[in-house]
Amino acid sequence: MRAILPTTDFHPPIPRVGDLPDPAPGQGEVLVAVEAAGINHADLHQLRGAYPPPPGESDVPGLECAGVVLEGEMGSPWQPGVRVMALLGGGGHATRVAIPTGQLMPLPDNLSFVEGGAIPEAALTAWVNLVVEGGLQAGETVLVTGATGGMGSFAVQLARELGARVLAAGRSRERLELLRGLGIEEVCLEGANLPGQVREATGGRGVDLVLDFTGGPETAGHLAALAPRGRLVVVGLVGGRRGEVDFGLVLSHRLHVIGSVLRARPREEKARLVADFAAFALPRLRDGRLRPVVDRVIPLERAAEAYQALERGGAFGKIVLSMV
């Protein structure tokens, strides 16, 4: 197969294509053709050495993918010629990827191999901190930071249909302004006027909750457009790994702050989070209530470019590698 190769070579983190024998799929899994892959910033840290995958996960970068069953599971629905879409821990910038059965989820006929393959990682990731961790109920209010990347435009989307109003945020005002195609009406624009701005929004209240994609020095203000008992859930880090945080702030006004991870979860407790974002986002997926921003596509023989345009920043979307 080919495949972005595993690298010791971390200065500078340039992903190199070559080949590698095909993936031999274990107990509980199938193989798939990857047709698309999603890339993330936590394909750019492993590149770096600073997110090793988890043990029992391939060292090939690629947390999500899209493609057709090639090998499957007797008894099970995932047949060959079935398309798929896959959260993985690994091993999805390939042409071929082992994918345990529980991570799967079929990929409605109205959308691409490239559209599915921008959904599993955003839309998981989504999932998860806006509902597991961050306990979002119908009627509260969002704030989404980044919202116009590839996670955070899922995020925006996916708060909609959770019954909450949202607002997003991020550093580029027309960027932003396209996310009302998305049915998002409230943008602000991310900086010192932040938590003014949601207050304002907000009629002087703050949001219940903030899903933050940057982290840095940007927290402060996100912490600040919390209302009284909000909750802060920091997935992402782009903004940096530090930055102040005024705990007073966190004390007078009973601040929930609450760090998380998906990569690192048990297969076992990833089964159960696809099976119930599964059976909430497949009908909206299929009727378009949800769908994926792509903002480019890009061959994997030119790896390099995509990783290299993730890191510039400034799409609108995801950024998918293509394997045909």
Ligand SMILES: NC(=O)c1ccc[n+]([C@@H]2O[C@H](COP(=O)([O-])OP(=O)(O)OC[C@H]3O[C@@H](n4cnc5c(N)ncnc54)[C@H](OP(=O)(O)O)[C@@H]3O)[C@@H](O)[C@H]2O)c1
Contents of the next structure:
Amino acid sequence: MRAILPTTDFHPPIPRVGDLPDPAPGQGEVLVAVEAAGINHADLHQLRGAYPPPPGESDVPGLECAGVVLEGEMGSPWQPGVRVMALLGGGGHATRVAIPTGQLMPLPDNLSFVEGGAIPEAALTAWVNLVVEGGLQAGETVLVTGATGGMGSFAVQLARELGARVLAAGRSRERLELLRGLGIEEVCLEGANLPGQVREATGGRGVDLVLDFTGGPETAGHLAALAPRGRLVVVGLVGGRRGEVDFGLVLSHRLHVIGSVLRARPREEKARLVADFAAFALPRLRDGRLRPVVDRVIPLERAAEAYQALERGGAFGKIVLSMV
Ligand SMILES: NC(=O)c1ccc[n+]([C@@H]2O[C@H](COP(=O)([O-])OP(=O)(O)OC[C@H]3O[C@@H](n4cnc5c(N)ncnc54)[C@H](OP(=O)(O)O)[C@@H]3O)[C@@H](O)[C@H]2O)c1
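And the form predicted in complex with the ligand, for comparison with the form predicted on its own?
Full assembly next; the chain just shown is listed first.
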């Protein structure tokens, strides 16, 4: 198969594409011919040597893909020729990948492989952090930071479908405005006045949940945007690892600060999350209420260009590798 080689000595991370043996599916896995695969910051960190795959997972980068089953599992719906999309522990940036059946979802007919390859990581990250970690209830208000990115652009839609009122934060008003078509109610620019903008949009109350994809120095403002008993779920750190926390505010407003990663969760837990997400979201993906946002598609052989584009920033939605 063609694949991004599992090397970790690149500074900056420049993926190299080469030939590797096809993976042999183990017990409870199927072999899939990958057609498209989203790229994620975890792939960049992995190439830098800073984010090794969990034990037992492929050391080829790639946390999500869409494709066609080549070798299925007896007695399961996953038979050769079935179109699928999947959450992966690794291995998606290749033309073949072995996938645990619990992490597969059918790819709806109305979605292309490129769209399918852009869904699983953003969708499951949004699901686990809005529903499981964040405890989002219909009628609550959510602020999604980094909302124009690959994760945020799906999270705002999922939050809306879960019955929340959704505010979107970012640094580019122009890109944020594009999210209005996805059902967000208000855009807020990052900076000193972020809590003020959120209070204005919420009648002075603040939001119930911040789904935070950026972290860093803006964290102080994200905490200050919360209503009493609000939850800050820290998921991404594109803005940096360090920020200032006003513990007086945390204490007096009885705030909850929650950190969360998806990739490290055991396969059994991922299978439960995928099943719950699929039950809720597949009908909405089929009728177009949920739709991934794809910024651009780049062939695997030009993976370096795709990785550099993610590193540079400025995309609206996901960057996807195509295998053909
Ligand atoms: N914990 C988990 O399980 C998990 C799972 C998946 C992803 N993640 C993390 O989630 C984060 C977002 O991933 P993504 O795929 O959405 O990335 P992305 O597509 O690059 O989007 C990042 C977003 O953050 C904004 N941003 C970039 N640099 C920023 C900064 N210095 N300060 C404030 N905002 C900034 C960008 O918008 P503007 O430039 O318009 O502001 C963009 O909307 C990454 O850190 C990723 O590693 C975590």
